[in-house]
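Just the one chain here, the form predicted on its own, laid out as structure tokens.
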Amino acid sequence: MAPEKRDLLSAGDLGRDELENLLELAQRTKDKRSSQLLVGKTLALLFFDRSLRTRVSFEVAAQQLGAHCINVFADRELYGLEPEEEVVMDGPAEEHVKDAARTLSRYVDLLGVRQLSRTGSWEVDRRETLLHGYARHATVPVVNLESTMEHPCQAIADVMTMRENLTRLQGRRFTLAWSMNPEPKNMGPCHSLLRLVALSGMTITLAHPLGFELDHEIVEHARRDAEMHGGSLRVVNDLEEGVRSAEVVYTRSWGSTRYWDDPERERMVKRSLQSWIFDERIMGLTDDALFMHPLPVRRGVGATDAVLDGRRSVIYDQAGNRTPAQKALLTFLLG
């Protein structure tokens, strides 16, 4: 009988164990450039969205263990997915998500998937629906590449990072922070690193404006696991205080739920949210901290530039390690 297969959806589908060992894996691989481990495997990874850190670190992570990569890009290669079951299908999607993952699940050992939604409806955008079609009808394991409740493949480079350079993470003060941003962005990936460093036990503050919090469920698991792990977990409204003291500052913009039908509205409410910038001064109220964003950032809105470059900023280290990280994950899921 076949083992069952194993998907990554969510942070929030690994264990404490299942992190800890995917984190010193991806530690002993770091500097291995080559290895024959999945020698004879084949990676699809379909991209509804655009990607740079997530397509290139894959593709070298599947290279390095010697397996082949192929990239999807569903503006120009894939026919419109219908995601609901049981619809009659007379309108725009030409293919129905399990037919579509059925099929590539006779091609290849692992489907990765990154669509970032959005209808305009935040009930029906965080239910995710094409990502966990292909999960639920692919035989092969699937791999969120991004959507837009969570970002995992991002989180584990980002824990990584933090193990690197404080070395015990549990007890440590962590502030995940907004920022300023124009445009209406996803919680993808402050939602999975909110899960991750709740089961790594840190001391965490999410500073947000009001109008702008984050997934209430998560927050609630997040709240949880911090306090099952010896950590914990405050929500405050104001930047000076969410940094005050902090060892970890990872600042990333995300959008209103509240406003997730009227982008134009958020436009306006983020007009007097100018001073959520993270520069010198934000900077000076921390424990020294390590400053962290997963990029793309806009320079001088979001974050400065003295302290984008600045002696305490890991942003390349974070984009480094997400080779290592999904060389661990590839390994975990296909090894």
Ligand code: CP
Second form
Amino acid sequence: MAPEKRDLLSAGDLGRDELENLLELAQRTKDKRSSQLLVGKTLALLFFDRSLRTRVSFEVAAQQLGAHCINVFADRELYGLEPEEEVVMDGPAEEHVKDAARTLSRYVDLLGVRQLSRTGSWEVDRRETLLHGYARHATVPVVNLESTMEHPCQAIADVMTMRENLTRLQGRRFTLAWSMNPEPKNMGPCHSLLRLVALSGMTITLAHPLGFELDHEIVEHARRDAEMHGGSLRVVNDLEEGVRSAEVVYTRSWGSTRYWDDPERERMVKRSLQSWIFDERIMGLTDDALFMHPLPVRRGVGATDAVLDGRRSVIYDQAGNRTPAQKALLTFLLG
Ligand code: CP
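Show the other one: the form predicted in complex with this ligand, since we just had the form predicted on its own.
Expanding to the full complex; the earlier chain stays at the top.
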């Protein structure tokens, strides 16, 4: 019998030991730029949304392992896809995800999918039907390259970056904070990171304005995991309180599920939240914290130039670690 394929759709798909193994492998192979481990393997990465870091770092990771990588700008280049099961396809969608996934599985050894769904309904978007449709029907591993709910590849690189700087994460004071962006953003990188730092037993503070709660199930799951591994998780609605004495601060904006169907209303509400910016005064309240952001960032809106380019900023290390983290992941899934 063929071994069951393994997907990575959520950071929650990784156990603590698996995360540990991935991080060790990523660190070991970080400077090894040429290997033949995956010669003869081919990946197809389907981008339904824009990307700089994920797209290029996956391509480089594949190349360094001897694999071939095909990037597809899926929205432009593929047929419109139907993700729901057992429907009569008399609408605009020309191909079912089942047929696309099964066909691609005959050509390639791994599929990556980036799709940030924004239908206007939070309940619909949080189901991620396209990503899960690919995973259900593909016979090869499927990797989430960022979705509405998760961005596990970014989170693995983020934890790797923290460990390079702090060595031990257990018990360290970590703050994940919302910051300003005029556009409604997805929650993927923050959900995935929350899951992984919880596994590492960190003392977690989640800071956001009222109305900008992260997904309740993910927060509660992270709280249980953090407590199980000797850490904790608290939520505050004040940026200064959230960052006080932190050893690591990680920021990004995310959208409000309250206004998911009304982005204009969200933009209006956010006019009173412009103080949620990382500047030198906010960083001065921390315990000389590392500053992290997954990028892209709007300079002068989510964080100032002084912080982004400052002594404690590791934003380019996070971006750089995408390549070794994904080399480790590809080896784990295909090696
Ligand atoms: N952080 C991140 O995933 O960047 P891209 O959107 O450029 O891939």
